[in-house]
Each structure stands twice: as C-alpha cells, then as structure tokens.
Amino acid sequence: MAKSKFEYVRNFETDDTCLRNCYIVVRLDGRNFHKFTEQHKFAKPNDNRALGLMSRSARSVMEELEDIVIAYGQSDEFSFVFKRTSTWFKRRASKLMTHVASHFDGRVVLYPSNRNLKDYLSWRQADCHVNNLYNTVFWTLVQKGGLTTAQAEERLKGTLAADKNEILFSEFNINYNTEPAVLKKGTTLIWEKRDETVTKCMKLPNAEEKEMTVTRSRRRVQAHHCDVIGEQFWEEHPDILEDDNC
C-alpha cells in the first residue's frame, strides 16, 4: 500500500519502550474508590468484600498476563511486577499498562536489580502497615469512641505508631497485633505449583474402558498475607527474582 502524505504524524508518537533487563512494575490506583465505596456501602476503615474482590482481579491479571512473576496488594492499590526478560507488547509502558488498567490510575516504573525491586515492595507494604494503623484507630476513635471525623484528626496529629497502639488497647481493649493479616500485610501473588488429582476415562488395549486416578502439577496464582520486607519470604520463593548477573 502507498504511504499517505498524512503518516508524518506518526513521528510525533513518543518511544516508551521500557528499558531491557530491569523488572517493570506497573502500579495501579482506584479512581473516584469513595464513590464505589459509598455506592455500596463498604465498612470502614476495612471492608472484606472490597479486598477480596480486588484479590480476584488481581489474579485474573496475572493468569491472563502469566510473564507477571509477583503482584502485591493494599487497600485500593495493587503493583503487578512483569519479568525482567518479558518482551510483552515490544515493552512498551502504555501497552503494558492498559492492558493491565481498568478503571484504575496506573503508571509504570523500571527497577533494575533485585534489591531495587525488593525494596519497592518492603516500600508498598511499610505504607500498608502505616496506613491501616492509622485508619484502624481513626475510624474506632469515630465509630466506637464518638468523636467527629475533624476531632479524630486532631486526636491523632503527630502521634506515632506506639501511641496509636496504645489508643486501641487502653482505651478500647483492641489489640492491633491480632488484626487480620491481610489489613496488615496487603496480598501478595504469586505463581506456584501445585498436585492436581483427576480422574480419566482410559481406554484399553481390549476396547474396555477404566477410570484411572492422574496426578499432574500445574502452575497456579496463589494468595499470602504475609511479611515481604524480611528475607524468609524471597528464601522460600527463589524463582521469584532473575539473576542479577544476567
């Protein structure tokens, strides 16, 4: 086909191909969440029905785009992290990124080693901890111990972490170390092997026919509430990070 006169406009399309050999992480976030929060009327400051479902889509991502190797979840944001040797969509942000968006900011950052990445995450689930402590108290100080949105505020303006603990427990016997780990920790996805027993009609050598019980392994997307920041995690998952050296 003739090139038209009018297909110079293509070179003012920016170059995003994302940077080889670096892990690329696309981070989304709810958009206008306090809408769809209020629409259906989810608890605060935690709502289970609210995570659980963006746990959900979450996976779906990940078994639809299986070159992401780790996602991590809190609240309303979830990072997806795609492989450091993922050629998906020539590497381009936007295309990465809109097919893993929907009605979601999202932004895509480059990570080049394995320390860089780790540190991303122990960065998202630190906020996490931050955060939930934070709203934890906030919303018992309103719901359970009748002060204003604006008065809890200011109850709690420059407190630290201990200090909010200590609110819980001496004034409303809550324990902020028996809460839920996932409000603690977020989601973390991630690819394992699993047995799968089935059962198989096989057909014999003599035309008959026998049922037989078949073990295969198969790679499925499995949900931890756990601590991400520490080692044990990354020890327990190896295959998880790509060589440095690489």
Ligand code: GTP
The other form holds:
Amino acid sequence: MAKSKFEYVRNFETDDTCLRNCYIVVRLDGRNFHKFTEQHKFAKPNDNRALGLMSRSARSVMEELEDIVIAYGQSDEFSFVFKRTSTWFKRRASKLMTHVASHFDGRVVLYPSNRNLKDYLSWRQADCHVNNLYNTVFWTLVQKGGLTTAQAEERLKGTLAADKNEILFSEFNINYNTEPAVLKKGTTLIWEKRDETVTKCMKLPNAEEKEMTVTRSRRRVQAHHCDVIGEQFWEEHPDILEDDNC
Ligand code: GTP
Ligand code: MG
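Switch from the form predicted alone to the form predicted together with the named molecule and give that structure.
Okay, now the whole complex, with that chain kicking things off.
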C-alpha cells in the first residue's frame, strides 16, 4: 500500500523493546479487587474457588504462550516470566503485556540476572506469607473471636509473626503451619516433562493391523505450592533458568 501523508504519526510511537538477555516479567494485578471481591461475596480471607480460577486462567495463558518459563501467583496477582531469549512480538513491552492481560492492570519489569529473578519471585512469595498470616489472624479474630474489624485491626497493631502465630494457636487452636500450602506459598506454574504411553493401531505392509504402544515425552504445565525462596526448588528444576553467562 502506498504511504499516505498521515504515515508520519507512526513516528510518535516510542520504542518499548525490552533489553536483550533479560528475563521479562509481566505482573498482572486485579484492579480494585477489594471492591470486586466484596461485590461478588468472595469468602474471607481466601476464596478457594477464586484462587482455583486464577490458577486455571494462568495455566491457559502459559499453555498458549510457550516462551513463559515460570509463573507465580498469590492473592489477586500473577507474574509471568518470559525466557531471556524470547523474541515474541520482537520483545515489545506493550505487546507482551496486553496479550497476557485482560481485566488486570499490568506492568513489564526486566531482570538481567538469575539472582535478580529469584529475588523477584522471593519478594512476591514473602508478600504472600506476610499478607496471608495477617489476613488469617484478622479474619479469625472477627469470624471466631467476635471482634469488630476495627477491634481486630487494633489488636494486631505492632504484632510480629510470632505473636500472630501465638494468637491463632493459644486462642483458636489453629496451627498456622498446617494451613493449606496454596495459601501460605501461592501458586508456581512450571513446565514439566512427562512420559505418556498411548496405544496406537498400526497398519502393517501386508494390510494386517497391529496394536503398538508408543511412549513420548510431553511438556505439561504443573502447579506447585512450595517454597521458591530457598535454593532447593531451583536445584530440583534446573531447566527453568538459563545460564547467566549468555
Ligand atoms: P488495586 O490493585 O490498587 O486496584 O487495588 P486492590 O483493591 O485490587 O488491592 P490489592 O491488589 O492491593 O489487594 C488485593 C485485594 O484483593 C485484597 O486486599 C483483598 O481485598 C482482595 N482479595 C484477594 N484475594 C481474595 C480472596 O480470596 N478473598 C477475598 N475476600 N478477597 C480477596
Ligand atoms: Mg489489586
């Protein structure tokens, strides 16, 4: 098509190509979910149906976009990590973000080293822990202890993690350690290889048919609710990250 005289407006677009060699993290966060969860009567502090829906949505994003190597979610947020060498949409930040997001606000952040990326995921998981412990005690004080939300807030002012654990244990007989891992650790989605055996009906040259078993390795998205702050997770899954010396 011939260029029109209006073509110059294209030059107003700024270059948002993501720096090479960096992991690209797209973090989505539900907009005004404080209100949204009230309006839709989500269970407090954690609604398992909503958490399941978030995980299933994230899983389908990951299955659709193969350059995502790991995804981590908690509360109303999910982070998707694109591999360092991804050339998806020529690494244009706005394209990447809008294709991952739907009703969520999103941001693109670049992490140049494995340490930085691990620290990013650790930061999100630490946030999950702090918020979930607080929310668990807060709503236990309200729902089981009969306090108003203002009284519960006052009661928890200045308390440390150990104090919160103690309130749960001594007053409500709840051991925080035995709370579901999905709530304490969030959800980590990664690709895992699984051997899959299928039976196939093969036609032999002499027109006879024969049943044969074929084993093939398939990549599947697997959900984990484990610690990603320590080294163990990374040692058990060495394929997620690429070498720092690329
Ligand atoms: P913006 O992100 O700034 O638009 O505000 P926000 O209201 O979404 O708050 P933010 O992202 O900081 O926090 C998420 C909020 O979602 C929490 O404060 C809760 O109110 C709500 N939320 C997340 N998960 C659950 C859940 O499982 N149950 C309920 N009841 N609320 C939840
Ligand atoms: Mg939000």
